[in-house]
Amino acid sequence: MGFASSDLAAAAERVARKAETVADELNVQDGKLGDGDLGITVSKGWREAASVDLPDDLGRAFLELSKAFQRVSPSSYGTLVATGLMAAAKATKGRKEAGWDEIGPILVQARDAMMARGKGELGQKSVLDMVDALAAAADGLDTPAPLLKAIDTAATECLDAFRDKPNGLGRARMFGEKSIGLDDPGMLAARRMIDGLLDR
């Protein structure tokens, strides 16, 4: 057994929940860093993906889930996770079930998609740099409960890893030395919706 369109679904609604609980603490950050209205675009996104009804096909759903995001926030941020969808979408493509040992390589084509989208690379820390860190982890997993358990580590880890370094991407790399000591908005944003997929 794997996942299907109804399993995306009710972790959308999930991780709609928790963006909305959240909002306030990631605008919060991303004053420190940004525009100050990140969680006003992930919870806008999450809340229009949650009420769009998807079909069984399991690429059409991402896909959908990719339409709704990007429709309400179109922001740099919410077009890089509408890319990470849409990667999702052509994985999956004409299925009505994948494998929870998929979860890894989707990844993978999310991390690639979104780095062309956002001309970003790898150790500049952001977003980017979170979901390579939940694509090794979920990497040969094949059941939920320990895919969880690796990328709740995993997030937790990234966030650890990267708080002392200086943003390299986007708006927050213009604070540079002033960025260190600083989550990284993006990545906050990752680990919140982590925290909504386990109902915290």
The other form holds:
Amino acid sequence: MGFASSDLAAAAERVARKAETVADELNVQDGKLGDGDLGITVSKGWREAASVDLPDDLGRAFLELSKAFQRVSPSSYGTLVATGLMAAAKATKGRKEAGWDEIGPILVQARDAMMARGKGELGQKSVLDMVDALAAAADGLDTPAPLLKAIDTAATECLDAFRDKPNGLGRARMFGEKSIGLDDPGMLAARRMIDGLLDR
Amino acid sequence: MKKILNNPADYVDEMLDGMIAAHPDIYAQPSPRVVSRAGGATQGKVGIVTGGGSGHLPIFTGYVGKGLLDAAAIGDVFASPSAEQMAESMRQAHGGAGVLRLYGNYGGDVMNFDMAGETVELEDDIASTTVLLADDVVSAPPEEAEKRRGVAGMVYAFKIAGAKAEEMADLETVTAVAQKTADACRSIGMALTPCTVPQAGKPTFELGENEMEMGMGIHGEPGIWRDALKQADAITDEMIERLTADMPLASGDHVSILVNSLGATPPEELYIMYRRAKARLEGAGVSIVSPLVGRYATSMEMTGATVTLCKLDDEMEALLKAPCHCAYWTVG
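Any chance you could show the form predicted in complex with the partner chain after that form predicted alone?
Up next: the whole complex, starting with the chain shown before.
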């Protein structure tokens, strides 16, 4: 048993609900290192994604989620999320179901596509590091409960590991040493999305 | 802010409505913020699309037309269109022979257009390629030329690649000609007064009453120096010298030159600059082909000018002289 388009729709709904409640927190965090609109990007994007009727084809369903982000969030973070979803669309194209053990490899593909699109590297304290950590955590796991638990732990550890490093990518890079001690807003947004998946 | 507008939030959409209403034989708007040719895509022809923020007319949408572009996606003033709008522009431009994305090197535009390319490949089986304009010599040193911003050189790329596509060349060939043109363009700007983004309501930068800034970008990005306003010949000399230092010209070379107003600078002043530029280039034995003087790539009401040189080979020269028609530029 794996996951299907209906699981994806349910997950998008949970994440969208969470995104709504954390929009202010993300705006404030983003305001310390950027232009302070990340909460808007994330909440608008997921609200749109959750409102789409997803087709049964899993690849098409991921593509619809990606397009929802493209539609309402042309900011760089919105485009990165859309890029990750697009990678998942390519990996699952033409199938009604995918195995839980595919989440790890899909996250690797998403990470690589996001790195190429954002012209970023690992270690620069960005959402790319978070996706990398989640991919590693998901590797080899083929049932949902242990998988979610592993990515939950990995997300927390990733934030902890990078908090005291300077940002090296995007607008946050300009803040240099001042970014030390602050959570990267994009990583934090991913953490909150995982909270949403866990209905926390 | 002193602008002729209604609600600042409607600035772009009302502008597009008016532009299409004024030129219904040239433009159509098949979906919001996507402008195509009035007659749609030409079957069997490579489609060429562009996209970027509003506030630069005739760039981007203005150059949709026969012998030029097939479609354009347009964002808010100085902001990228969405990937969804870019994808739709590609669908509108697709005549079965693939689509070239031809636009300026700005981070948001690049991310969204790449995304759009993947979307239409996955969803509509449209093959596409990208050529980025990175002609502003001030925006990065030669060793990092790929980081440069795209400015008025785009006009040459639209024209030359557009003419090649009109010959029904394939996607690979049109892309190669567009890339050759992009590589042959160098531009530099200078500004006297700023412009105001309607939804921001404040000028993009401040300059003293008698000051100018050399090398300023079309969104007010910082230039090389800021000092007392110089005379036209001295300004033009410096611009030509900086361009030819970056792209050396030899006696006998054929070059087209675009002396472009950033919006508020009148043709009179552009001609004063052109006069000097021509003397300098011809003094070095360079032949000027199809010179362009006027408003081709603007920043709304910014005062200032850009100078672009496009070094031509025989193929590019013939394509530059081939017929084209849009509301802002007609050849033949």
